[in-house]
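We begin with a single chain expressed as structure tokens, specifically the form predicted on its own.
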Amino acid sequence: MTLDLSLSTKQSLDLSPTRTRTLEVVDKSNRLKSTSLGGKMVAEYWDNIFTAKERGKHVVWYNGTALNPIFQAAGLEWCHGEAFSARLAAMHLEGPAQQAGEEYGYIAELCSYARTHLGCAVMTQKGITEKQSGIVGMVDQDQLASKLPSPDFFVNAYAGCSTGQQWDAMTYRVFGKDFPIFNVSLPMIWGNKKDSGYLRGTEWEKTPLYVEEQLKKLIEFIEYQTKKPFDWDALSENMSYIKRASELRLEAMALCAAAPTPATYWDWVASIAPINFLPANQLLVDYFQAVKDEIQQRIVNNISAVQNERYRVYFDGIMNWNKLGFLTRKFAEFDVAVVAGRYTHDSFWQEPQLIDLDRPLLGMAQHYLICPINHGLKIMEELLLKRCDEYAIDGIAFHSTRTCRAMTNPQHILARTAERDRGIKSFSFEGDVADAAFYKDESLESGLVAMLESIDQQRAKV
């Protein structure tokens, strides 16, 4: 059949016979087995959080930056808002929380991480007061979303997203302003000076020092709240585990430059929770050692992550957590190996050499500032081209994340940069991080097919 695509492409594409699919599509993806251990670790982590109050623990709610090594050293239990929202979405249990948030007045265009977590706050608060306000009257209190323990205090440290600060401020209000809140300011790394670049230049040298001082104040705040002295030795120990886990993760990612790739972006998505917020300990190191070992063994045995890999794609955008398994199979169906991505490869302790165990706060501050939505365009372009070269990328899938403007804003310019400087084709599709209603399968499939046809035409000319 012939498909007339959008006006922007102005071309007709023959989708048969190579693009025609049978009604029963064979799953051509081959996910890593070792990541299932990460799922078990995450489930145990949340089960532990749910009993925090019964065990007399202080609980901190936070969003954005990975402050958990500090919380762990202080003996706290920590609840990362985005992580819990992503977990609910991945389990398709986000509905009650989002409905609670909507009934409280938060519109659907608000970041779905924030909307889900605020809904959880509403449900948790209702559980505390046991008031029958009617606000969430349709919500079953036995739902997972209502199980979060109430916070003893909030900490906000959000880079590159204006929603983050307001998110915690609104959560603070939901709880009647009864719990203290501490804000860490993380400035944008603009990168527009002559000497600027990724991890270099005077802007880069000075800004982390400002953040490091705030982290010292945060620790003073925590000491005041807990009435306990902070354990600096524990923080250094925590960061030693983070550093080793990160090194193993990066070594394993580098192995995926092999063609066909032994693991894909979706395996790294499954490994985000362990590196981002689980306790720093030997189990964390062992997890990433197991992931690396499996990838190395796959290379030895010539086992690929996608059957009949024909295209290598980079994924730009935050993960659509409702669709993790679906998208894994979807791209593989078209012989596409999604090898790397901005969210997985340029986030989450991705520069372990910056971690100094004798001065851990500086390395933490540096990592918080290199959040992938906290750079100016010049640095984002540099990172994109670097990843495309490292993994021999053929095309880019831009996930136009509906409620995350910070991630989506530069994507059209990045697409032009990749085409101009490397001749790399791309397409965009609609979706969201934690709201399945925004995903449009037709948008993904038509865009993906068009991009693959362009790559084929490009290859035919060589």
The other form holds:
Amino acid sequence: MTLDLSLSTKQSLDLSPTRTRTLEVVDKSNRLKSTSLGGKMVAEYWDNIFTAKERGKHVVWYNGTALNPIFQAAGLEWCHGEAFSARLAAMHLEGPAQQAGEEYGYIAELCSYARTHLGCAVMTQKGITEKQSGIVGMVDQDQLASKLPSPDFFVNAYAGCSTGQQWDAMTYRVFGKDFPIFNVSLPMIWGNKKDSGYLRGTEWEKTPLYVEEQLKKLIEFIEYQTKKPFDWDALSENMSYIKRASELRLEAMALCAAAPTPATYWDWVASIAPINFLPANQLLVDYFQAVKDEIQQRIVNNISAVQNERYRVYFDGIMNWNKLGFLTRKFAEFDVAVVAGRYTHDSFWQEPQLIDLDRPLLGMAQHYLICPINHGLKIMEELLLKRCDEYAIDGIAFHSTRTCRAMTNPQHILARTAERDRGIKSFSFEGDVADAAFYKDESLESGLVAMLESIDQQRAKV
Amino acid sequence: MHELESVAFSVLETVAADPVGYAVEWKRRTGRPVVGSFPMNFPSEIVHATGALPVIVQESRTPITEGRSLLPEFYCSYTRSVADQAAVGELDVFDAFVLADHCVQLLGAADVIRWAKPEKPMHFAQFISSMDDPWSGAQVRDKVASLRVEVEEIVGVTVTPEALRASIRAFNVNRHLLRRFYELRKTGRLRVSARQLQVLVKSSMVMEITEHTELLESILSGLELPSEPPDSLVRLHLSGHFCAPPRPELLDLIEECGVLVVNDDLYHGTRYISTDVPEDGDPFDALATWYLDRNVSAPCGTRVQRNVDWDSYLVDSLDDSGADGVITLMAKFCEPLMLYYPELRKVLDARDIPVLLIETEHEGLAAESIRTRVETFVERIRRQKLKVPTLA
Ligand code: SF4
Ligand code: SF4
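Same protein, the form predicted together with its partner chain this time rather than the form predicted on its own?
Complete assembly follows, chain above in first position.
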């Protein structure tokens, strides 16, 4: 037998996946225009932070839940650790901070938010000791990662994920324990009692009261640090803006139950920073009003967020910040509208009716406890099915977020629940919050294609 | 060279190798319930006081099969093993589960058990992990009270203060005896391997405590002391490894490289036996005090406390044991340890104390590469010890 080596060159070898794709991929996504305003607001917010020390402001570094309305009322400038790591990753500028973290000894398997932010802390600390200046980043002036102002104190309030609390305990040590730290302990809503469920049961009624007491103590701590009485009226006012912004955001999200959807999960991702840590003011309300208006207008004009929407998908997992634009285009390329997600739809002031302006701390405590990683599995199952029903979801994309154990831990079981209770198909792909090295395009594409095929088969049977 | 070998020790060795087997046998023998708990801070005394058997669920040596599709692969080996044991039915002997720790990975494993065994009660009394806040004490007392209610309901027995006091005494006696072995090892009077000490501690997490104490007493009374360790061995401290014991083969391998392990801060070691529960006053409050004290006597990377540091505790402990260096054993993906390690290293480096980091996994042991690294490390310490100080 002879081996005809020339044969293979003559044959056309079709390695493309079952679904036809063109080499020049057309962008079939149609992002909202109004969210670009949020981008500007966020950029201005950070620019403002970088000059906080020059302006003689007190700076608090905090992690976890949205304590910013309290800081704002106290006249502080606030730096949110995850937000800064996410920003660096979204701008592809996380490298220097992660390298500084690595040199300090943080292993790549550690939460990449924590690793990036601890790297920033190392760089900031270096800035302080080398230059004795309040403004850091003299070493690497051009690198955003090194521009964080040093903290006057830390506050930690991490729900659901133990890593969050330990991360701040380490930041505190990186700074030589020189700055005070205040911990707000947020117990998990475990949900094992007979009466337990989302926003119900004795566990739910009791736990926020404990957190509310700690928030009062936090305010005493801040008063001590700033040597100024706390402005309770300002807090209520801030919460009134948050409440209104949140209502508008939810109304706008509800409009996306329409098919085809006028906006996608990626638009809500772009709106996380505003609702999560920007100052509470009329601008914030205006932002969400603009988002809602645009969505309404799209419905009137029958404009879809994804050309030729054929599949409606739910996104479970924390955001892969390095890949926001890329993933937006990628899913749209397959006619997939990613309509909703755990990260966007079950977090960030998602129950505005809980905010009581006469007793703002209780509503805040309640929100901090309903962070989507702070529930036991039963409640997470309840929420997932609710969202799938609300948005007529066909499939679920699970972002297996390599270094975020909190978001990934229930995913295998959630996938089984969705299939068992609603017949909803899913797939899982690898990536990370702020470390591009963990993203695997093949894992996304092969999983997505397989899921879409099984949805097609399911539809064909009906 | 090791002086523990005895009938009593081989009983403990069997229990340590097959904790579930022991629990099954105990249940058959007594007809009483078995309650599983999880590392690293659950007060077993409260279960013991009901007459049930408290067992700290251990990592199983069996390969992970079903568990693979229930927890992500980047969870620590302990939690993946627990999920696997739940899925394949290895945890069926347990009548209920209780936990007090909040490590995100542990909670993930607990959720898998809840999902795989919905009929088994699983109570979580989340002990506050911020140890020095003004409300920490009251919060822990509250949680101990809720544990009491849950445990009473599970077992159907009221925990009286008297019964709890008796259990506290029993556990204190046991810890005291275990510490005695540690002290003898540190002084060099007892030649005992790290593997053997692990057997002693691990079996105490599983066995009925008075039964365990009797066996410890029998071993201690049979010891022939003193003996002196050879001078040529490098003295090391083993640090790290939370929740699950490092593989015995790894401990053997380290000692085969000319090392004498003189102390540790492993959970299956000093950390577990570091702290007694106060015997006076209200016994329920005493359990709360024990929890808070524990982080002072052996600071843990999973807790936060401003006035206590694992790194300085480690340095003090090295001064005490005369160890020449530290091997940090890190279970792959254990975030608390990954987060704390740079602080440990920073302090050790500043004092010129050699440190070697070894990552461990559920699936096997890269024996030869670890051996080479340990040998090089030991050699470095030897050279450092021989270095004659030069005149500045
Ligand atoms: S592991 Fe996830 S939830 Fe936890 S601190 Fe990191 S990003 Fe946050
Ligand atoms: S502390 Fe470490 S070993 Fe223990 S469950 Fe958490 S990650 Fe696993």
